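So this first bit is one chain, no partners, the form predicted on its own, shown in structure tokens.
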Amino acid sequence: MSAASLLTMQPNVRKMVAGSALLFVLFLAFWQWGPGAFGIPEFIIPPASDVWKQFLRMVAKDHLLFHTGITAMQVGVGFVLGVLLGILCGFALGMSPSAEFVLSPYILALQIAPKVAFAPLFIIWFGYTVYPKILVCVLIVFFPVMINVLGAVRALDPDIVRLAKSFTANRLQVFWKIEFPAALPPLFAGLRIAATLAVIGVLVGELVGGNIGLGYLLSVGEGAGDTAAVFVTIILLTLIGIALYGIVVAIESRVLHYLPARARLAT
């Protein structure tokens, strides 16, 4: 990037970051006196004054950042399997009509089944552990991906295939030179996606069978009627998505920076 493409970048950003920085504060202010100036009750929307109070006390009694810990380990194990998962069988049913024939409806089946469902089965298999937490995460994450994967390698020009072949391109040389960087695009967007879904995948586990984690806070607070608490663990687990969908794109914009729409973004 050139010097002047940072030196006309960098206003945009400061604008940019003050921007979202005002709106926060004026977000903070509203939660603070919005529902008190409407005459709603605190058991029903506590002041974020509350709010953080009950953090630092869950922090210092509840042990709150060991669970946010635990949930957070989950999200990133079952989001790692869940895409390694779907990039798999999209490029193996891409390339393959006629496994894709005889796989997708059962493949259907599983993305159609509510996810729900299937917590409480892991849980008679596995116990009260992390793995049903974990194989519910990657149930939801699967699916995106995989999709996003298989019509990349759906759309790509066969005719590209054949030329390269006609240079003597074996098969590994044309799904790394070709099929592979045409399917970048997509798949990103499928984790994109697969990103914002992983934490309800994780959340949905422990809210069923989970006896640590945010999850467990969150029925433990929705138990007692403790409205600060449930909005602490809601936080929390906001953060951790954005966070995990905030690597998906730093990661998107070092390896697809070669794109208009990147390149239009940096100016």
Second form
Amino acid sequence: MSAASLLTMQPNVRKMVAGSALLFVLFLAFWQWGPGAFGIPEFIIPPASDVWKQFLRMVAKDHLLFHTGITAMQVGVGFVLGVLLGILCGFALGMSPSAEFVLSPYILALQIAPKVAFAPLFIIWFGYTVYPKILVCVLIVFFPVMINVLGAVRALDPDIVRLAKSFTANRLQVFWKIEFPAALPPLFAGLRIAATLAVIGVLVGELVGGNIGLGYLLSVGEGAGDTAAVFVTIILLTLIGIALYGIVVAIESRVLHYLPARARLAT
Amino acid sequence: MKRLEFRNVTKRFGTMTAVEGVSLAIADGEVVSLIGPSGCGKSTLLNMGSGLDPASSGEVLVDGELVTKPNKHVAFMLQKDLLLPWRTIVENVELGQEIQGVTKAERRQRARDLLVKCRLPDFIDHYPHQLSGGMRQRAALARTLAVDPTVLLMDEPFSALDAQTKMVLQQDLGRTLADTRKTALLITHDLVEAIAMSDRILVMSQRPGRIIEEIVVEIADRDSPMKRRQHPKVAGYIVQLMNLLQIEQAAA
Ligand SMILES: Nc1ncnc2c1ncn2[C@@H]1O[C@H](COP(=O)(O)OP(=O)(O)OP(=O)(O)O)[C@@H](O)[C@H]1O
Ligand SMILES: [Mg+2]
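What does the same protein look like in the form predicted in complex with the partner chain, given that the last one was the form predicted on its own?
Full complex below, order starting with the chain above.
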């Protein structure tokens, strides 16, 4: 949000923004002094200032930004690949009921299987590289996207397709003018879920093996009993997730601008 | 000249016969209504006319040519407006022309003109959810007319609208059909609508649907359904249709 839009906002919206800023300050204050007040030791919950100091120390000494970048890159690549694959399979299965019938038991099994359990397997296959992490991410992102696209294709009113066909539309035109745009709202709902899962996929891969990424720093912090370092990595992982989610929401609000405001507001 | 013709058309779904041995012909510029009990195969006939579904036996012809697939000269309109929520009204109206490869400038111009004619000039850039049911159906009518079809197939186009809106839309449609000399097949459950709108009314039997009667509506002013509604002859036609459809027996 730009400063200009802050100024032009409705008074009640401005009040809400001020409210959430205030809440954030209160939260930081509570984090700083709350644990001490309740007698919680620093190695359980380090105060905010300690975590900040640890952050600066890790940036200087532990290549924190490099590791963050690696994790973010894996999340980004895994997310994009998983989404593309999910869209592709969603449409393919949605358009071919027989393919869905034949494949549905396997899809269901894969969907129920805890995807993170594949991380050790992928590490056996690909070693301590970025690939197993990306692969777990792809796997975990794939399902919500595919299921939503599949559902959207199924839910499309066949009369709309018939209308297009009556205008002599060919298969490709039916896809680009009807099926694809019709699937976008559910697709974005799937992308939002996928965005929150993508970080988990990469993190689990990093925790299982390797010496790069925030997952690696997390396990090092754990080994050293360095609670502040653990907090720093958790916060950075969350920020990566928020950034991805924010990108999805920003694209969504541009693409789905036609939806009535109340349908879009639910973020 | 016959615009639309069914020759001894039968349609079966599995073992069930939906329509049987239907023959009908609609001349250029004629408006014909199709009326009959629910489930008798009216929509089935219309789908075969649009080339979306093949007949099990018999022939469907448009302008003397066998219909095997959708045809640019035939457009259909349903009870549902089927407007695409991601397109503005003008973009929705352009859909058919866009599919048929009309250039952007040309189709936009035509869509705008039609929307003005269909009395939606202020809603050109609105999205469908911002329009009322009657306005949406007007937009659907504009979309149907935009491809400049010679034959219009309409399946209960106004049955989801309230009585007043319906009369206004019937009036608009009646005028447009007369002005542009379009040929139309109109399915309806509304006896007065059938009488007010059409040159002829075809009455179908229970399933398997056959055409059991043809009534020629001998009232002037086909271009003004509103005027026709008030004509004293209407009551007589209603009685005739009620008898044919055995409406009183069904209620007894
Ligand atoms: N695709 C289909 N598969 C199987 N049966 C069908 C199919 N389409 C229609 N039918 C059957 O054919 C019969 C005629 O259906 P149709 O929709 O043409 O009736 P209708 O006269 O339009 O009825 P209504 O006035 O209620 O719209 C019905 O019994 C219906 O169940
Ligand atoms: Mg019907």
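As the structure is a prediction and not an experimental result, all values here were calculated from the model. Numbering follows the first chain given and starts at 1. In this text, the rigid core denotes the largest set of C-alpha atoms whose superposition between the two forms falls within 1.5 Å.
In the core-superposed comparison between these two forms, Val17 has its Cα shifted by at least 2 Å.
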